[in-house]
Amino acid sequence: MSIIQVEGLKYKYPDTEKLALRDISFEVEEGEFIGIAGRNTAGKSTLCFALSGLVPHFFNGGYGGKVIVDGLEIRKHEVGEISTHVGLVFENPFSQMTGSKYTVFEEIAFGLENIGLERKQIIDRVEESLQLLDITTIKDKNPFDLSGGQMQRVAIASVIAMKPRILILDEPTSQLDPQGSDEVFKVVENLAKEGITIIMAEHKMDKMANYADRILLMDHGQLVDFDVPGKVFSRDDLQEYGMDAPAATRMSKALGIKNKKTGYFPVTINELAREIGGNV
């Protein structure tokens, strides 16, 4: 069963003429990692505000048609309520700290207490979150002493102590280094695991290639496909959307090396390996 559904979105911000989003049509299924991919006036960020409802209610504007996430149409429900089934996570995680509180713990126990939750509620699901991104040892320290990956690993968790059924990242790991980026991913993949269904923006193609089961790729605020990795990434036209395909599949184009059961190419070095070697 979809857990999203979005029916001709249409959205323009305030004071603009030009659309932010265009007639955007498209379902996710429970569980599924999704991502978002495009240039960056493609409206990435616009799509993550308009699935978890800062899209129109904070941002108001012009908005159309129907966005449907899990049981909730977006347009008739406030984003407090929104928020208990959709998490959002922000490019820069300076940008979701609170700036209020000295301890990791204490940062991700802020939204618990905001919607009143009794106090061992609140400590069960911070020790919970604060174990499954791997951040405990951390808990005690002041969250901007922290490096870049593991302050947005505290952000992911300030999110995933809501239990969300849904997390949105958008561009988590733009402001990051390799490291960083690597453990964000890392952490990503396991809470998939956990049957979180993930919508993750990003321009690491190498990296979405890895881990997404499906990509939306989006240019001036229209989608323009939506379909497995293998399939998205073996278009002859990624360029025109400032896009390039990670480096397995454009090596695999080089050699012509396709997939030989859904003639795409390979779009990791272990699905390029596995080619190679089958044609040994």
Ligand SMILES: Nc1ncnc2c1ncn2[C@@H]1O[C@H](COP(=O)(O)OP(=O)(O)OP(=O)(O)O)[C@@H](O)[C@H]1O
Given for the second form:
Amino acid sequence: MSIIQVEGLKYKYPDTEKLALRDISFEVEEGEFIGIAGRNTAGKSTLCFALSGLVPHFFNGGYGGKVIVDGLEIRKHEVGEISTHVGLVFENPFSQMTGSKYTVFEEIAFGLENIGLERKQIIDRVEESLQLLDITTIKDKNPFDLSGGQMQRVAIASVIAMKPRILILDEPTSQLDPQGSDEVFKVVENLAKEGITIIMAEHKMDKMANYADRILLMDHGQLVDFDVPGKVFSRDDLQEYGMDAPAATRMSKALGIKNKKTGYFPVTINELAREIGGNV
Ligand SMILES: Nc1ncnc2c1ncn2[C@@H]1O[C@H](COP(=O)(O)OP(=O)(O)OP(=O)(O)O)[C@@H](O)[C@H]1O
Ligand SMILES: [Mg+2]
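Based on the form predicted on its own presented above, generate the structure block for the form predicted together with this ligand.
The complete assembly is shown below, putting the previous chain first.
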């Protein structure tokens, strides 16, 4: 069974007229890395909320259809229970800190204490998360004395410590400088290698081209396409959805170079170089 099943999902925020999500259906297999793309107000964040239970449990409003994540029908379970299956990371790492802990270690332990784990288990899980996110060396630092990239990795570690099988990230690098951004992409790639299913809303298509197995393209609350990056980024009508293809794809189009195997334009510089016989 697919780890995520969305069937005919519709959603309208309270006191609004327009549907933020319109009849969305798709499935995700365990271990996939999915990139959610689309212009501002396309519905990316709302879809992230719907996959993690904030819609409809925190944001009420009008809801239709079905979302099943890791076997749980989202509408029928509480956010606390859902959070041990699906983790959600927001764009601003600062807003995700508890604000009441003096060390990174305690910050990551906070959620585990809340679900009542034993001390030994908490320590093991925090150590494991510190390693996975490559932040062991800063475990005694104050969470507010960190760089943006480090702080976002602490936020991800706090979520990963709950051992979710699915991690959802809503533009996790939009407030970070290029270095912090790279740090976060690197650790998310590591988590994907560990077998965690990743769903990431992101505006940086060049990054998505490198990491995503499939791209879910949204516009006006609708699902426009859900396919491999080569196919989605080769679309002629991409700009109508407010999107630019990755630089490598635009270059390949200008040069008329397609991937001979797939028939799509290359999406990364390495793929383009391979097609023209280089060895980047
Ligand atoms: N809290 C809210 N209350 C009412 N309407 C909302 C709320 N949040 C979002 N919306 C509306 O829902 C629609 C989808 O917005 P959403 O934030 O999901 O888009 P997005 O693709 O994440 O955009 P961005 O790229 O700017 O983050 C928009 O029309 C937006 O105005
Ligand atoms: Mg958003």
